[in-house]
Every structure is written in structure tokens, then in C-alpha cells.
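In the form predicted on its own, a lone chain appears below as C-alpha cells.
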Amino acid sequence: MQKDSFRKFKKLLNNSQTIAIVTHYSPDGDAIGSSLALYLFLLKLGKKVHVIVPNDYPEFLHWMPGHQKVLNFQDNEAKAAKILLSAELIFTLDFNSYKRLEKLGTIIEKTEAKKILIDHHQQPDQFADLYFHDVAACSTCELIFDFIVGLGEKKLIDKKIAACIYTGIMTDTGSFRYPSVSSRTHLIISELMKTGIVPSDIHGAVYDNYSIDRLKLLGFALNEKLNLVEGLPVAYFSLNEKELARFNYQKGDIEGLVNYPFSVKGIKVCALFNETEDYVKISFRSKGTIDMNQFARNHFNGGGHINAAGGRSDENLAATEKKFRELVKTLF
């Protein structure tokens, strides 16, 4: 845990009028939820605020309050760079290294703006001026709630901000089933519900809003692409570009797929390999004390949490699978 004092946060906020918020490449529910919640909060403080994402995010998050104001760096590089270079303060949310931003990271490194990191991933790089970091938090959205409350501004959390925070907590905890969920997580949810949000509506907006192609892709993956590592409690999916294209793949269509093998008795490690045009994207999951963060850092240019991490491989899909099958033995 690395948390600076709220006195320092307040001073920096009071001295900053133009603020940018950035989150990681391929943003998920926690990344977008935390970014939009903070965005809406800072607007209430009278700040000039911009949210910038490195690339697009799934359509099932487009309903969220403030979504229309998000700037996609991939489509608006010049505009995003101008905003960042003129910002007095930049919030970096839900990532621990500029590497998670791809090309956007090189621009932020050049800025003179002060930086505040709010994140819950392991081993953050030391690039920020102030830190609100806690690996015990279930999500960055949980930390956004704590950040607002710590500033003494809980009264500003309205229904829109609460919906964003709830979405991030819900998605990053697998609908509240991961070990990261604590009694305090549920107390925060209770506070959010006092604003009038309806959890079932938010769950439906995120999880009951997929295309028929996405459902068919899930069936194909479960039926034909689930692999077991002989002699080990390990299962993984491997999907190539052609297979994804067959089901008209859209960003977010395989989100959550990596967790399905846990429903098989005895499975302790899961992985998902999906081929992109430039590299193989990897997701890792585990149960108990099996450290996928360090595994991803050591072998697959990644990192994250002990039980949930990501990485990438510049080798082809077959070579990446082979490498994983050999290295995963070291976890047991």
C-alpha cells in the first residue's frame, strides 16, 4: 500500500484547473468506470476535465454516464497530445506502468503535468508525484470511492457517479465472487445504492447486452478450443484471428472467457491466448496463492494481480502455447 496524505491531494487539486484522466490499453469495466466516475466528480469541483483512452473499449460499456466525452487516442492522436501537454494534472487510473498505455505512454512521459496514480495492481512503477495505491482493493473503482470520501466530498457522489463505480467493482470482482471482495466492498455497494442505482439494471446493461455472434463464439470456444495440460490442474483457450473473424469478433466478445474452466473440478490455473494482427494477447487466472502476476512478469511481458494477470507474446500462437505448457509446470 502506498498512499499519500489527502492534504497533498487537496493542495494539488486546488492548484490545478485543467486535468486529464488516462487509463490502460484495451480498457475494461474498472478502467472506464473509474475514469468516468472521477471525471464526473471533478466536473462537480468546477474543473476542466478530459478522459483519454489508448484505444476503443467494448460496446457494452457505452451506456455509462459520460461515455460520449471519452477521447480515443488511437483515432485522435494530435488532439489527445495537445490536451495532455497542456494539462496541469494527469490522473493515471488502473495501471501501474506506462507500458500499459502503448504509444500513449511515450507522450505522457514528456508532459510536465503533475501525476496522481490511483491503482490496485502489484508493483507500480515510480512515475507519479502522488500515489493512492492499494493491492488489497478489489478494484480501482473501490479506490475512487475512497478517494472522493477521503477528500471530504462524499456528498457529491450522485446516481451517475455511483453507477460508474458500481460497474467497475462488479466487473473487476466477477460479480462479487473473487477473493478480493471484502466486507468493506459490500459496505461501499450499500452506500452507492443509497443514490438510487439499481444493481440489476447495471448488471443487465453489461452482461445481457451481447450479440448472437458473441454467444456462438463462446459455444465454439467451450466445445472445440478448451485445452487441458496433462497431469496438471491447468486449462486454457487458444483462439486465432481466423476463428475470431468467423464469429464477427468485436472488442469485449471474449471478456470473461478465461474464467470458465474454473467450473471444472480441480482446475487451479486458466489462461486465454488470442491472436491479434501484431501479437498474441494473454490472460491468466489462478486460485489460492499461485502467483500469476510474477509468472506474467517473468515470462510474458505482463503483470497484474496474484490471481489475475495479463501479458503478451511476440511469437506465433503455436509457439506461445508451447512455451506456456512448459513454463506452467514451474507453478506446481
Ligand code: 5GP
Second form
Amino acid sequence: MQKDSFRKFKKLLNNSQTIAIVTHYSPDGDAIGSSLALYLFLLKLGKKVHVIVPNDYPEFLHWMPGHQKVLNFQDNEAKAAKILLSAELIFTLDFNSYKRLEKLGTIIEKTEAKKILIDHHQQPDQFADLYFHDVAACSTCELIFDFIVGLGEKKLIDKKIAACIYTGIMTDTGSFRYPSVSSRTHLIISELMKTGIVPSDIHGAVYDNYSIDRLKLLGFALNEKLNLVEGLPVAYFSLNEKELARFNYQKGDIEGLVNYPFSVKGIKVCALFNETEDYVKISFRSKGTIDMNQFARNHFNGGGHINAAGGRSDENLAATEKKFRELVKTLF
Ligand code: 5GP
Ligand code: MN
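Right, the form predicted on its own is done, so what does the form predicted in complex with the named molecule look like?
Below: every chain and molecule of the assembly, starting with the one above.
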């Protein structure tokens, strides 16, 4: 845990009028939820605020309040750079290394703005001026709630901000089922519900808004693409570009797929390899104390949490799978 004092956060906020918020490449519910919650909150404090994402995010997050205002770096790099280079303060949310921003990271590195990191991933790089970091938090959204409360501004958490925070907590905890969920998580949800948010509507907006193609892709993957590693409690999927294209793959369509093999008795490690134009994107998941953050860092140029991490490989799909099948033995 690395947390600076609220006296310092308040001082920096008081001295900053123009603020930018950035989050990681391929933003998920927690990345967008935390960014938009903080954005809406800072607007209420009278700040001039921009949210910048390194690339697009799935359609099932487009309903979120503030979505229309998000600037996609890939759509207008010059505008994003101008905002970042003139910002007095930059919040970096839900990531802990500039590597996670891809090309946007090279611009942030050049900015003179003060930085506040709010995040819950393992082993943060030391690039920020102030930290609100806790690996015990279930999500960055949980930390955003604590951050607002810590500033003494809980009264500013309205229904829109609450919906954003709820979404990030829900998506990062697999709908409140991962070990990262604490009694505090539920107390926060209780507080959020007092603003009038309707959890069932949020679950519906995120999880019941996919295409029929996505459901069929899921069926195909489960039926034909599930691999087991002999003698180990390990299962993984690998999907190539052609297979994804067959099902009209859209961003977000394979989110959650990696977890399905856990429903099989005994499975302790799951992985998903998906081929993209440039590299093989990898997701790792584990049960208990098996450390996927370290595994991803050591072997697949990635990182994350103990039970959920990601990485990438510049080798082809078959070579990446082979490497994984060998290395995964070291986890047992
Ligand atoms: P996912 O498998 O859902 O993409 O990511 C699982 C977790 O690992 C998330 O918390 C995500 O932020 C992190 N993660 C995913 N890909 C990478 C990566 O390439 N590098 C690092 N450091 N973390 C990653
Ligand atoms: Mn997160």
C-alpha cells in the first residue's frame, strides 16, 4: 500500500484548474468507470477536465454517463497531446506503468504536469508525484470512492458518479465473487445504492447487450477451442484472427471467456491467447496463491494481479501456446 496524505491531495487539487485523466490501453469497466466517476466529480469541484483513453473500449460501456466526452487518443492524437501538455495535473487510473498506455505513454512522459496515480495493480512504477495505491482494493473504482470520501466530499457522489463506481466494482470483481471482495466493498455498494442507482439495470446494460455472434463465438470456443494441459489443473483457449472474424468479432466479445474453465472441478489456472494484427494478447487467471502477475512479468511482458494478469507475445500463436505449456509447469 502506498498512500499519500489527503492534505497533499487537497493542496495539489486546489492548485490545479486544468486536469486530465488517463487510463490503460483497451480500457475495461473499471478503467472507464473510475475515469468517468472522477471526471464527473472534478467537474463538480469546478475544474476543467478531460478524459483521454489510448484506444477504443467496448460498446457495452457506451451507456455510461460522460462517455460522449471521452477523447480517444487514436482519433485525434494532436488534440490529446495538446490537452496533456497544457494540463496542470494528470490522474493516471487503473494502471501502474506507462507501458500500459502504448503510444500515449510517450506523450505523458514528456508532460510537466503533476501526476496522481490511483490504482490497485501489483508493483507500481514510480512515475507519479502522489500515490493512492492499494493492491487490496478490489478495483480502482473502490479507491475512487475512498478518494472522494477522503477529500471530505462524499456528499458530491450523485447517481451518475455512483453508477460509474458501481460498474467498475462489478466488472473487476466478476459481479462480487472474487477474493478481492471485502465487507467494505459491500458497504460501499450500499452507500452507492442510496443515490438511487438500480443495480439490475447496470448488470443488464453491461452483460445483456451483446450480439448473437458473440454468443455463438462463446459456444464455438467452449466446444472446439478448449485445451487442457496434461497432468496439470490448467485449461486454456487460443483463438486466431480468422476464427474471430468468422464471428464478426467486436471489442469486448471475448471478455470473461478466460474464466469459464474454472467451472470444471479442480481447475486452478486458465489462460486465453488471442491473435491480433500485431501480437498475441494473453489473459491469465488463477485460483488461490498461484501468482499470475509474476508469471506474466517474467515470461510474457505483462503483469496485473495475483489472480488476474495479462501479457503479450510477439511469437505466433502456436509458439506462444508451446511456451506456455512448458512454463506453466513451473507454477506447480
Ligand atoms: P485482462 O486479462 O482482463 O486483459 O487483464 C487482467 C489484468 O491484467 C487486468 O488488471 C489488466 O489491467 C492487467 N493486464 C492486462 N494486460 C496487461 C499487460 O500487457 N501488462 C500489464 N502490466 N498488465 C496487464
Ligand atoms: Mn482494475
